[in-house]
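Next up: a single chain in structure tokens, the form predicted alone.
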Amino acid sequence: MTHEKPELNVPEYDVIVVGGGMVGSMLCAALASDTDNNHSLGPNRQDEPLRVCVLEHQLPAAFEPGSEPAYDLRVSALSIASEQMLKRVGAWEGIKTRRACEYKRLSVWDGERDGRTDFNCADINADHLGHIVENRVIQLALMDVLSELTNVTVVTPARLSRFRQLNHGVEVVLDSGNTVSARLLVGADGANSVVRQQAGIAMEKKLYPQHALVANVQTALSQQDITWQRFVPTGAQAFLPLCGQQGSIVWYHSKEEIEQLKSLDEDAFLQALQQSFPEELGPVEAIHARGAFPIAKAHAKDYVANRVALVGDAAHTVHPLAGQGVNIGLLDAAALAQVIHEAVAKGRDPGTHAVLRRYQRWRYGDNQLMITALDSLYEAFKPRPMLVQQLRSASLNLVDQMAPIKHQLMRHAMGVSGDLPDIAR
């Protein structure tokens, strides 16, 4: 005798998203707003928008437009593609009216040799390369959009306790004991994704021996429009411009050294910073905040299972050297939303594995390529024999002199090349 899984009655929602952070909120906005001609499930609901629910355990603290709170430590370098997606779902204005710092140039150089590559948006007739934005600002602007959409339900505080994959949907039990159901469950719940773990999807992970220290600093230099990264034997050193005479510095080093730096008082830390960082940083007048975190790369074996999909850090994490983690996560969200819209427009159930496989085929290879490229960059700038250092530096100089290659690299970093979702174009 065989026992079939019980069938679910008509689900309350079409999609439940676990995690209302930047990627999860982007997915909800792309699914529920009118970026495309939205369709819904079933022959009797052709003109109704998708019913979307997002489960978020904690919303970020408010940030009213025009106010000037201290900068958060967690910031992201948003690409042009990410900016375009945020515009299409209606969140960009909420970001700009809060706080965002435009940058026009990017510089990468070898601290051991003389190799250097400089990128400038003017070289490809672009206005800018991207924006540095606090993660909280991005999330709040997206939540503003969701609050205006009548077909989106935000449940907070809420955590997923467990779920069951059934014939025609998925049943989700919250930590409160309440139950909700949908045709599709999406894990946007970060690197330690409960959705991924309960779906039984394996994850390959590599911990790097380095940690990263992040600090917000007050600089003597006037506002810079450049992000830069210098590679030294102990790890990379990076600068991200913020509004006014402020910036975010990232200092990669061994776990032990980062812990020591984090424990220094402000005067001692300022001295260590000035002694170790290049002159491009300029004099640092004050430290506003600092924190540290470990670094890892990871990739899920699959992005989808029956009635389950993963996006963002739930599916992959990358070395933060190039600041691409958030950008590729937002592309995941946009791609999955497009796959779902196209499926329901044809009357198909988007929770089925046959539909979700298209999302995996679309995003898996591109993300693996990015993970491998960033890992290779990390490996290339580890302490190496003199000959390798010379070749490494020569390669940076060669790229700087070869305009077509440099311009293509710039377009790729801006997210304006490749197989992009419609709302990223």
Ligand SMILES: Cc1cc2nc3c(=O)[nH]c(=O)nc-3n(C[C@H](O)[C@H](O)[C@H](O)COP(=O)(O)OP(=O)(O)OC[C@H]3O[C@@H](n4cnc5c(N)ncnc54)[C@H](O)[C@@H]3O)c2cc1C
The other form holds:
Amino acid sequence: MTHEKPELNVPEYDVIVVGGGMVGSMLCAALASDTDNNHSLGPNRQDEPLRVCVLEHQLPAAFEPGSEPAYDLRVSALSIASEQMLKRVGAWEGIKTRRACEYKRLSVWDGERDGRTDFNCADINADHLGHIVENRVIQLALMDVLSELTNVTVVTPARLSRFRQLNHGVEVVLDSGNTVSARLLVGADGANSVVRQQAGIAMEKKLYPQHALVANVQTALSQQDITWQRFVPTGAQAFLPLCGQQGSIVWYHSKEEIEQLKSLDEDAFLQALQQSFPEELGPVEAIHARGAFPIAKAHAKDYVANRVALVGDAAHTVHPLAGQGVNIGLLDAAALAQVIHEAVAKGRDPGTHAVLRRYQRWRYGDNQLMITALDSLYEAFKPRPMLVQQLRSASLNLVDQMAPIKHQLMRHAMGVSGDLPDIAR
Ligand SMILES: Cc1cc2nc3c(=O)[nH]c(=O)nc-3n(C[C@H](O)[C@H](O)[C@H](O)COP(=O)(O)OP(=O)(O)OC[C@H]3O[C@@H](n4cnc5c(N)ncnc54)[C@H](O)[C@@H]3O)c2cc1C
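Next up, can you give the form predicted in complex with the ligand of this protein, since the form predicted alone came first?
Every component of the complex follows; first up is the chain already shown.
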């Protein structure tokens, strides 16, 4: 007796994306919107654009341009490459008209010794190094773009429950019991990706002993254009500027210490913050919100399986100390969209292994390099013997004095080096 897989007749969509977070909605926009390179035609349907469906469990609270809601806790440092991609899919205007803070300078120093490196965009004739933007602003601006595209269906609230991988497509069952089908299923459903787990893709994961406390603060200093990070033996302390006197601080420490800090009332927390953070923070006038997160690094063994691909945190998590998580996720989305466009332009089925392998070859090595680099940075600034501390500080000072290395590092942080997808250039 043979057990042949039942087949789909014609899948309803070319691509179903699970997760309309920052990365998932960027993927949908890059697949379906009219970027200059978007010459994609649906397979065997020569004049039709790709049919894309996104399933999102929960959209963030609305934020209309012109309104001034309280700052969200989750913010991201968007690189120049990310800005470029968001421009190309038409989402940048929706970000700028809501809220985004440009930064031009970046400083990193060793709190134990005198090592320090200061980066300034003027040194490489750039206008800025990046923007700090609330995650929900990025997501909502991308959702605005999707709502204008007739070939994109946004299904929300909707949660993927399970799926079946068939020969010519994937059949997805939602929590509601409804089913949808596509040639390709993409997991953009974050670090605990159900798509990854159900596709049987293993993930190597390491939890760092550190946790991160994130808080929105109002400082006495006026609008800032610098983001900084000081390394102390207990972990890093970082500041990201928001609009006006607002800023976001990230405080890395042991789990126990973060829990203790989180439980303090506002006055006691404010006092602890002023005592521990460097004077660059300036006097803090108010704390608006606080939250804590465990920190992990993780990498899926594969980004692709039969008619399945993973992007963003579903595929990898990095230590947030260089603020690269969403930037590399957006690059995954743009690279996968480009690979799919190129395949369908040649009349190929975008869900086949040969097409998906190209995406994995393109992104896997670069992401592994980022995970390793951030892990090394974390390791270098752990409590170390005196000699290592001296070497570490000397390296920071050396970088500060060697313009070519410094400029190269700056370009790397801006995301403008390496093998970039077309819409990131
Ligand atoms: C403390 C901290 C600070 C950070 N700071 C930065 C920074 O400055 N810069 C930076 O680049 N990165 C930063 N990161 C990392 C960044 O937040 C993540 O890389 C980014 O959120 C990943 O985006 P994503 O779209 O892949 O996943 P997520 O943001 O997790 O989105 C996943 C989406 O999928 C949806 N979903 C999940 N399961 C289902 C399902 N079954 N069905 C339907 N929908 C589903 C969810 O509702 C969600 O909208 C930070 C992380 C931490 C912990």
